[in-house]
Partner chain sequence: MHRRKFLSLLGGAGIASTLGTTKAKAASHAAFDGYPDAMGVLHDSSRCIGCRKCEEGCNTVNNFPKPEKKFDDLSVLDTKRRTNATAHTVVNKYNVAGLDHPIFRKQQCNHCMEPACASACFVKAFTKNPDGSVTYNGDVCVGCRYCMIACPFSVPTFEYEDPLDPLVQKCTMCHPLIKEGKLPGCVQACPKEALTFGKRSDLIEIARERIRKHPDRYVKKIYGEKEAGGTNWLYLAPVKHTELGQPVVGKKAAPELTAGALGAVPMVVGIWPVLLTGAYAISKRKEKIAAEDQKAAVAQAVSETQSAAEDKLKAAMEKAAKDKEASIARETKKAVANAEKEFEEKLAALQNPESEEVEESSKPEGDA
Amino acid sequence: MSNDQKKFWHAGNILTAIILAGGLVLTFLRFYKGIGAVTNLDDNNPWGLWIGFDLMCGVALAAGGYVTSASCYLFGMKHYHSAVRPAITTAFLGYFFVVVALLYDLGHPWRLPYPLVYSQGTTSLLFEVGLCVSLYVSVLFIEWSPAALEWLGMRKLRNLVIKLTLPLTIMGVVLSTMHQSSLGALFLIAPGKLHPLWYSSFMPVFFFISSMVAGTSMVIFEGTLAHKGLHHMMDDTHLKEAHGVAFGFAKAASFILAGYFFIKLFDITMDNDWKYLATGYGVIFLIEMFGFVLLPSFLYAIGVREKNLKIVRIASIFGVLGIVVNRFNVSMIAFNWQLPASERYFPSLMEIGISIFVVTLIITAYRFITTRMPVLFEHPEYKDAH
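Quick one: this chain alone, in the form predicted alone?
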């Protein structure tokens, strides 16, 4: 075995290969034997891990794309230029694989365009979510494409796309605002199924605000991982601006989290749900609010005040986990809370395996793109890349 082969087959790549091979087997079982063969879903629990994690969490954590591009191109914060392409890349891959993961839940991949072109359900929130997500995936692909076009040397087409940056950013923000909030609105039709501590007529607002937290936290978290694993791919501009991006987004996240906490507090007061805090679900709710909302808000604030990057990065982990905890609580843990334990949903090992498979695909695609295309550095022949 040559030295190049030895370098390629290190522990990380071997583990990736095992996960991808196992994921392909599970994919075959899902589409050959049907959804019942690989999941614990039933009529009481038609939505499970693939919706709660792959879709709900995936869409929220991919919000870094619209947050970063809006900050840079709409609000004039040009010192965030270097963070735009990594954020757009993460967002594009996130949304693309959200659609891929959704196919496992829906089945019949060839019928994916039906709601848009054949049988529109214009009065359904799911139609609005599907339309916005499909349009936003297209917008993200166009926003991301200059990196690929520079890599391929297609200068004219790349220059044309660059001129569309501002309208694409505006469209991305509008579409994100719509479908991020609509994912929360989906639960408005189930007031008897979702626990009162999480159910609210303001759920669309909560989902949108929390997506901004997810976006800012994910940019910091993804930047931390990139600096550890892909530091050699970054140019001087990216390295110079990295700390400013982290502290700027941390300050924003701190304010948003604090605002989110008090809005939730007002909501509990308006609905008079204080009595539920003394129950088991109340403990789960308090852990979410204090451990994954108020704590990261304080950590972000302290990190920014003390100019301590380590605290900011720790806070970003809590911020990302907080979104996962919230979406899990809403879509699975606090959903169907009135059912006996024997009828509650818990994902099967194969469901978990397919979710791990999808996440591994995202990471693999991200590494492929960032090690070849000008995402973490500026292409020397395109100095207006950002």
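If the structure you just shared is the form predicted alone, then what does the corresponding form predicted in complex with its partner chain look like?
Here you get just the chain by itself.
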């Protein structure tokens, strides 16, 4: 027993415990003293890190769920099958904790269901986001549940849920298309506040397409991490298919990123925003476009051509960071660009702390699930088709 405890308290778990304890303290402060006591938000900057990172990036990076399940079940790419469960698991956890994180940011968190059940503001794009995200969390929960049901040995229910795979996958793609794009559409209403290099009537399209990059990159990136820490939980099929998944998704991401680069180019041309490129914001924009769109696109392409997993993995880091950079730019850095520097927003340490807390919760839950439930391996009693 004491041996087991020693094993349990290794460096990773100690760090996790410290972060979780700190997060609980911050949670108490937030709900006891109010949003103003822990954040740098103000009347000019109503949305900060909790929306820019926890919501905007969280939702985009959880896109691996719909990308992977659609590839496998709808487009018949059966060789991605072993990647579906890890991706669905991550997506479900990602969305679930997006909702959890949102509770910190809302003035009246207990009224979160209001737009759905009490007073529908259907003219709002946020209504669409809220509706889709709440439905999609439910869809993801059902899509993910067979892993838990197999673990719990509830065969009948599990078989019933498996039968729903196809309609759930289609629903997942529909809902993802809508809310991924709507997150971009949220900013359509503020043309005066968002810098012209980022403001575009095509923001919904940009957000949707970049979510596919986020999804594919995240599946590769997460696979890399999982292979480091959870190799022992993977079965032969998963290990055999993992490289194929990485290269397949890398190829897709390379094309999508290249396409994304060109539609952004068209957009700048259509709005004639070239003049802004010579400004400070132009530099930020160019860094985003070349460092986090074109570079990962090339790296992915080279990695696939050379069959070099290392390059693909490095590309996936740029892909993931690129989404973060883009969502930060739209929601925080290029937003309120006309305000004087003294009135601009920078997150407080406590805000950052809560975000780290939420990410740690996701990782902890992922580790709990993958070390127990058949996610990275096939349950021996359910070999048929999962």
